[in-house]
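We begin with a single chain expressed as structure tokens, specifically the form predicted alone.
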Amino acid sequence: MAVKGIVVASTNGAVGIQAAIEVIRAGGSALDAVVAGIEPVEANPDDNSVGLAGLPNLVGDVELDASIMDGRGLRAGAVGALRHYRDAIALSRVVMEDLPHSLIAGAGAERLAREVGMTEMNLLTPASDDQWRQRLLRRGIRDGAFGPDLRGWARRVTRDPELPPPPHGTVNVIARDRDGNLASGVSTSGWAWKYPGRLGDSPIIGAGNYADNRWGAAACTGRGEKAMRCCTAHSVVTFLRFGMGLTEALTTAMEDMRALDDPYRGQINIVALDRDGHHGAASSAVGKTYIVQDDEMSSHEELVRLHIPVTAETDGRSADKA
């Protein structure tokens, strides 16, 4: 018996959610819908948190992370620290379907992208390059001349009280198809000005992304180190499994992060969908939104996330995209 198809996404997924729901309407799979929804975000030069035009790491290289998960059978694939190739979500699906692995990173991910014929490109646009240079110039660094203490600069650029927190937006897309199958995907250029090679929660199954047909799916944006340490996406799904409603599951997963000793600034956000098609989202910042569209809606709806404070420092912040 067919069920209602639905797509839930972070707000910056608005450029792709219509493509995702059209896949569902045509009888396509939740996996196909997730990829269709994320690819336009990865190609969007106006979004500097995902794919093309993503903000670079500390030394000026754009490194992409992504993952995809199939709620039917719990298959997953992910790529991390991918340079020179925009289509991180499609490459994650290649990992899931063509390799005996779940995560490929760095040079190996780039090799795989070449092997499957993806187009190599310069992901650093002039606008993103200028943001990187201006951020460093405020600390007296010109042309990436950090000296030998790069790890010290990673701490200082991140924690500088005179500057806003580094941007770290991400796109999340969760879909349920008309067969009732769930899938979830995440793609990001990661925390801006990060130490080279840093992986956040986005490519880590269970941290930033998780889907299980039996219970639901969840995905995260924001300071990924928090989600990694609390296994946040998996926690939401586990709380659903234990009988919590979606609001209680989201709230409990957010409140878990209050136990973290974390001196670095950064909000955390979750979107989720349960097996019955109920959707919800939460954020440590005030006023954050998410979007949803089912297969009977002509356009998506933007809704306000639950506000669950995690620390006094993130409470009230709402500057990042997601």
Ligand code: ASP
The other form holds:
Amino acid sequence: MAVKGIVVASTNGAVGIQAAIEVIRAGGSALDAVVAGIEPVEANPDDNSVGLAGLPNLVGDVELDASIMDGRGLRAGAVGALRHYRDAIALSRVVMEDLPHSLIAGAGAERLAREVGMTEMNLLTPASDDQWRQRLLRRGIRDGAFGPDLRGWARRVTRDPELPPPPHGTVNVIARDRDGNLASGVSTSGWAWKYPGRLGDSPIIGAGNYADNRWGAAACTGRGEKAMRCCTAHSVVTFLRFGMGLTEALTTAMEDMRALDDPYRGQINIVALDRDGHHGAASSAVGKTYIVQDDEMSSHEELVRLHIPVTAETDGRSADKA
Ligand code: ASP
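Mind sharing the form predicted in complex with ligand ASP? What's above is the form predicted alone.
Now the full complex is given, and it begins with the chain already shown.
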């Protein structure tokens, strides 16, 4: 018997959620819906946290991370530190379907994109380039002249007490199709001004993304190192498995992160969908939202996330002595 189709996403997924639900309405798979929902975000030049126009790493290179997971059979594919190609979610699916692997990073990911005929492009737009330069200029760094201590700059640029917390973002899309299959996808340009080659939670299955038809799916945005160290997306699904409701599962996963010793600033956010189509989301910051659209709704609805404080740093209030 057909079940209700539904798509849940981070709020920046608004440009793609309609495409995703149309896939479901047409009888398509949750997996196809996730890709259809994320691609418009990767192509959106106004979103500087995903795909084209994503903010670059410390040395000015845009490096994309993404993953996709099929809740039926727990198949997964991911790419990390992908340069020069925008289609990180589609490439993650190629990894899942065409390779005997789950994660391809760096030069290998770029090679794979070329091999399957994706379009090579400059991901850095003048606006994102300017934003990258301005933050460094505030610390006296011009034209990438960091000197030998790049590690120190990676710490200082992230925690600079004189500057607002670095902008961040990632797109999460979770879908349930009319056959009851779940799929989840995540795509991002990652932590802006990150150390070159840094991978976040987004391409790490279990950290920033997890889907299991038997229990539910979850995906994260925000400071990826927190989700990586607590296996947050997998934790939410495991808590569902052991009988918690969605609100309790989200709350427990957020509270787990209070054990982290993490002096770096950055909020953390989760969206989740259980196997029965219940949705929910949580954030360490106040007033954050997520979006949802089911197959009977003509447009999406924006809802406020549960606010679960993790530490003072997650609100961007930490003082940095570095
Ligand atoms: N989670 C992403 C990362 O850590 C970034 C973000 O969502 O802000 O790479």
